[in-house]
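Presented as structure tokens, the chain that follows is alone, the form predicted on its own.
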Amino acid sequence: MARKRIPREPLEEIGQGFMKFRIVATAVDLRLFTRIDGRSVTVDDVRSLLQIGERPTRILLNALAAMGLLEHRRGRYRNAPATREYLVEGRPRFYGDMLRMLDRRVWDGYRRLEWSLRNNRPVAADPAIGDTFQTMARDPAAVRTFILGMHSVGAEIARKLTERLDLSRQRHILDVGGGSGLYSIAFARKNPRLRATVFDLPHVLEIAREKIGEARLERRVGTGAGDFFRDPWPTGADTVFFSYILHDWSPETDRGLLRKAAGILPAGGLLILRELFRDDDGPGPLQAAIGSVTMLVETEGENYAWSTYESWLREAGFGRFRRVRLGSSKSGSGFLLARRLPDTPGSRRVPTK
């Protein structure tokens, strides 16, 4: 009986993944796609733009063309449609900042993955300083790279989220750990009566105020400076929003944050949890599972299951859950809605400190 052939191509794709990533990240750093946008260029044109030799220019352009990021015809190259949409600086859906963040920050953590596996600790954190985010705060350039990277990856998600999420009855949203303010800006644009407060550390809010100013939403999107672990939260909101926050932290820490959210919301108040969710009954989806590996090298958390978050929310006084999936089944991307339940007789409001 002939032995069944098992293809090696899937492993080859995995093995070449880092090569493709570095090629594209380098092209983004060189601002290649931005510089040639709207043009049809030759090798000599690009050689002159980048101030590098003919041979490396030709090799780079051919690799990008073979990957489908450039179109090639009769010795000339131009941006492919997806490249024009996502890799040209200044475009609303520019994704290059996320590639820069992965390249400059996450890449090294993955090179040291074995250390995190053996020590159950993130390689990105300096024990003498604190957690990963306290470590990063010492380097303003690293903070900006991280925040702009998350802004970049979130732009497409924010668009999908506003299409699926009806906030017409909400009046004030507290965006906890809101970073650049991307989601608050998107919610305010979609809902003209909604106000938002981006709650984050002072050095992060410098970037948020830049983005809010660019959107001309200063009258409805404000900022509140503070450490969401140690400081009191701004009050008056009927909605609390977490985006990519809880996956960074341990279950015990996350339960505490959800109790804080319950403590500032009125009965019936809305909580929106935006994450990559693991399946309730399996190891996937793929992106959520790989994202947990990133959390291993970066933080003390992981991507938790839908049902895990629901159990924590019940403990904190929430109910009336609604799961909404975004994107493909491989991503786990989605958001979970919950309502603050009325206090029962004899119960006590959860303190916000």
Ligand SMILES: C[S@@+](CC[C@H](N)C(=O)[O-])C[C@H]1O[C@@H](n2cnc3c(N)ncnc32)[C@H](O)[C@@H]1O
The other form holds:
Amino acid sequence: MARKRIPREPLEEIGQGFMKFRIVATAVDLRLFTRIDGRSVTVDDVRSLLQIGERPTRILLNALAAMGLLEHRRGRYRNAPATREYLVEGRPRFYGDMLRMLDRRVWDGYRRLEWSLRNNRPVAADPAIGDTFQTMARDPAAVRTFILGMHSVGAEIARKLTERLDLSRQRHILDVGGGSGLYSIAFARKNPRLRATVFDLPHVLEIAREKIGEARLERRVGTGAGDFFRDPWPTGADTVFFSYILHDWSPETDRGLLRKAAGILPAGGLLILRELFRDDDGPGPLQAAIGSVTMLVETEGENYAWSTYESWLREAGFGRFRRVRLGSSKSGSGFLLARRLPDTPGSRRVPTK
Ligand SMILES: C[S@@+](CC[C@H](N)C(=O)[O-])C[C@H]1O[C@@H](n2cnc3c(N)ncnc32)[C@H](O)[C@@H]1O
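For comparison with the form predicted on its own, kindly provide the form predicted in complex with the named molecule.
What follows is the entire complex, opening with the chain shown before.
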């Protein structure tokens, strides 16, 4: 009986993954898609635009066309619809800054993955300085690349979040580690009575203020500078929002952050946790599992399971959980809602770190 053929193609796809990524990231760095947007161009046009030779130009354009990012007809190339939407600078859902961040930062960490596996430590943190974020703070260009990368990955998520999240009864949201302020801006746009405070390290808030200014939301979206471990948190919020924060830290540190959130929220206050969630009973979904590898090279954390977060939240004084999934089943993207439970007689208020 003939032996059943086991296809090798999935492995070939994996092997080529980095090639595709580097081709697109390089085209983004050359601002190719932005420069040719709205035009149908020849190899010669692009050659003079990029100031490179005919052979490399032709090879690059053909690779991008074969990958479906450019359309090719009778010797002319133009941006495909997804390229127009996500890879042209200035578009609201521009994803190029995320590709830049992966290319300039995360790629380097992945090259040293074996070191992280052997040492159970992030390659991105200099122990003489502190954690990854303190290490990054020494290099303003790296901070900008990182925060704009997070901003660009978040644009699509913020759209889905605002569609699914009813904040019409909330008054003030504290966006802990809010980065560029993307989510606070999106929430404030959707909810005209909502105020927001983006709480982050001072050098990051410079970028947040730029984005808040561009959105003309200075009157309702403010900033609070501080270290969320060492400093007191801004008070007065009835809602605490964490996006891509808890996956950066160890379970013990996360439990401390949740206790701090409980400490500033009134009874009934809302906590929103946005993450890539791991399944309760398995290794996936795929993006959450791979994202944990990124956390291994970059941070002390990982993508934790829905039920893990719920157990930490319960311990910190939260209940009435609701899980909401966003996007495809492969991503694990979603948010978890929890309410601050009233302190019952005899229960001690949870100590904050
Ligand atoms: C992965 S980013 C997430 C940013 C944003 N919430 C988002 O989803 O796009 C982590 C954020 O936590 C902030 N952060 C890290 N350590 C911090 C600290 N000790 N105090 C305050 N913010 C901190 C970083 O500056 C960064 O903006």
